[in-house]
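One chain comes next, on its own, written out as structure tokens in the form predicted on its own.
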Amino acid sequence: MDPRVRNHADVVVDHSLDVQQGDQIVVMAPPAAEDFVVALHEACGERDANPMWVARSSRASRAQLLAADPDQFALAEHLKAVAEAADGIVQVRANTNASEISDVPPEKLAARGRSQEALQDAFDPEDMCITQHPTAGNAQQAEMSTAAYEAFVYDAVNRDWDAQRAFQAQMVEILDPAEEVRVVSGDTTDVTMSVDGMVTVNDDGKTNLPGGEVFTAPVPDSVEGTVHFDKPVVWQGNEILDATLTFEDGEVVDFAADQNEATLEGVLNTDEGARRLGELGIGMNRGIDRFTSNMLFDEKMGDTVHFALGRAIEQTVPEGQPQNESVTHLDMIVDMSEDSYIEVDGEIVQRDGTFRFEE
């Protein structure tokens, strides 16, 4: 086995999931993903844990959706159950073919999303890590190698973590306790938001591996303002070029893309909160240093900043604040390198990728 492999099960089991005797783990993979799974099996072996293989298939999924009535889609009670009795989920993403699913109907998406809306409760983001096995598949979406693709991954997911959440706390540090947030890319992106009261976040590889962000929330209807992310976004296996969301009140009142704008209106109408902001990231994670068309990693890459559509993150929404909710979470990322500022209270915090306290 590629030492490769075993090093990274390690990071999950120790420092993400940081498994204990006795604990019952699930791990959610494709087939794809079986050397890895053989790994997180030897090391939660290794630590007297309970790992159970949920194998996972696209084309699986894509088979059932094609075939279904979507208004007879019903909340995956097994899995729910399972979930709930387990004390670690690892969701493992390893693409055979990242397209699988792209001739699914945008509204029979949707409607299995709201169907599986309750399996939301029952996954606690503290018990679970979400990581890439590097594929070919996934390589060839990232226009890479196979083995460029695996040492990208690798390189991203086996780091100092310590150190790196010590660097992301400074802009916690600054983020935590602001009122209003601005961000600026050139004469395209323009935007505000109250993030008064709500928490931020220190992403450093536990529920997401690789880790590198820091996000909050918005507060759901102070949004106002325009967004053009210059970075595309694959959500169900369609890329969507160039959107353009335009808010008021909060709310998304006008938006355009270049390419798959019909994937983009079918999440906007997915539900009532998928038309505002859940979420606001920064990505701070100099080991990630080009674009994929992988939401795990390019959220995460230094000189970006995403913007969620809909389900805002608990973690982020203290008891008593406002919280969006949705049962859609599509992360979309603006390029910040260049003609770019973050504006926290009035104070410009970062300019063209590079924060205040790197200077």
Contents of the next structure:
Number of protein chains: 2
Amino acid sequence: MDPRVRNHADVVVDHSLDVQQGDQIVVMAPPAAEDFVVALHEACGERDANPMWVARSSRASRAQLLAADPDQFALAEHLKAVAEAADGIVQVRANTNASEISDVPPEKLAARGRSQEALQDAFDPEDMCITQHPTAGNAQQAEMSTAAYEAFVYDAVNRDWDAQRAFQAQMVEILDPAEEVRVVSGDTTDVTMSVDGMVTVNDDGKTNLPGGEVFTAPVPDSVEGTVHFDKPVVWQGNEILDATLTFEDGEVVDFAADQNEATLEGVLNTDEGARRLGELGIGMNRGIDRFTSNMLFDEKMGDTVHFALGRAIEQTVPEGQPQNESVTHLDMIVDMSEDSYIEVDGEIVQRDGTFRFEE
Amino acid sequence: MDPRVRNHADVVVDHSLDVQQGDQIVVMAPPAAEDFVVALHEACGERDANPMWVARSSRASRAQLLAADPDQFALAEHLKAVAEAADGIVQVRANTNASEISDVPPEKLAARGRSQEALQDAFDPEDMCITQHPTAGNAQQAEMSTAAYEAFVYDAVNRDWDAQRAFQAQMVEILDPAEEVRVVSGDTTDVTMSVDGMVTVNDDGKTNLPGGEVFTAPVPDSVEGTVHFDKPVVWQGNEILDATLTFEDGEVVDFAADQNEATLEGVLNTDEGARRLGELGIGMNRGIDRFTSNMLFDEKMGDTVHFALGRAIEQTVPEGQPQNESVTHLDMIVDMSEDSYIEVDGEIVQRDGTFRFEE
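Mind sharing the form predicted together with another copy of the chain? What's above is the form predicted on its own.
Up next: the whole complex, starting with the chain shown before.
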């Protein structure tokens, strides 16, 4: 086995999940990730933890969803039971074909999502690690050779996470006590929002591996302005290109996209919360040096900002603050490398991709 | 997709499990069975049931078991939770390499088995279907081409199960009220046991697909004599050949095998019940015309008898009767096609592979 696969498993088991003897570990992964699943089983075995593999097959999901009546979707009680019994959950992304569910109608996917809403409480972010196993399918999505993509993934996940956390702490110190954030990029993006009272989280490779962002939640009604998303976002197998969203009183009042606008519309129509922002994230991982059409990596890049439609991450919303609720969570990216700035309470903290504390 | 794969899924979902709208279905299958898993998801989708795939990887199990301390094996609470939440469970066999766990020490496998004993209650045979997806690995084990093996498997599972049940009912009528059974084959097998008070089950393709046997439980202390097993039995990746067991007062007092005797010894040492018989089965499926080194098929052949060391099947032991308890259940086959007979309460019911009611 490629030693990088085993090394990746050790980072998940020790750094991200801190697996202990006797822990019940659930590995959710597609068949294409079997090598990594084997490595995770070995790493769990060494720590006398109990791994179990729940396979995610986009081919199987597609077949089920196309055949099923969307009015009859029921909660996956077995998946809920397994998540509740788990001390740690590894969610592995590994596509054989990243477009496998592209021909399932968006409204069916949205109905399925709504029917599984009660699953969310069973998946505690503190006990989860979402990561990537490099497949030919994801390499193709990134327009890279498989070997080059493997190197890209392992460089991104096998890092000095203590150093990364310390670097990001500088931005947490600015954003956590802040009231208002403004993001401006070119002529197309100028958006303002309150983050007053929200918590800024330092993502150091635990719930997401790779980590490398700081993120918080906008006050749901406070978002005003227009955002143009420069980078493609792949949602349920469809690539949405050049999307623009306009917000008034926090709600999307206008939207457009050059490609797969219907997919974007499907997301917006999922539920009430899908038309509001649940997350403001600032990418800070300088080890990720290119876009790969994969949000787990793209949103961590050092000169990007991302906004997510839908559900706010629980850790970012203290008790008593308004939390945006939705079954969906769609991250979308603004490239901040040129002609752009982030303003926090009237002071510029990043210009053209460079943070104030990096200068 | 091969239409036989989809047809097989329909037999499982309709005949074996009688899947209904809203049912929570768990598919336990190796990655090599993905085509069949896709077909099962489609079939479940059509019936508005909720499938979930728990993948079984012998590579992953091997890696975990080799790395782990056998004194620290703990119950798979997550697997117990998922089984308890399920309305139906499909267990799919499909080996990429049937010898994958052959280098895990037998005592470690036995320790692992003991540690999972409490799982048994969560798996109700009434809600289970154990079946086979034809892989190259299993074709190799059968010494057949993959295409010929596929034809063999689908001929065996896609049958008229009502007709099969009626044929087998003739043997149930003989065996169910019986007191004593004697099995004689050549000079090497002559064994007698009581089945007094036990229940004979008609296996018509539900818990096992293919079905095709009738089976009951011997009274644990009643087995006397010697059995020579003509056919190989593959146990945890090792082929046991030409095994002989001698019973006194129901217990194995002597054993031998020409190949992998240590594997057989490991089974016998699993626990107290592993040294006693839990099952007497009579194969009656005339659609299975050759041995394939796969117990799911071999034990159903029309001119065989099998005995299982270990756990008695719950349905065969009524309340108040002694039930052999064990975490193991190893079926072993006697070829009854020549120079052999089965005697029930002193009357011969099968001679040289032909049943009395077939003459």
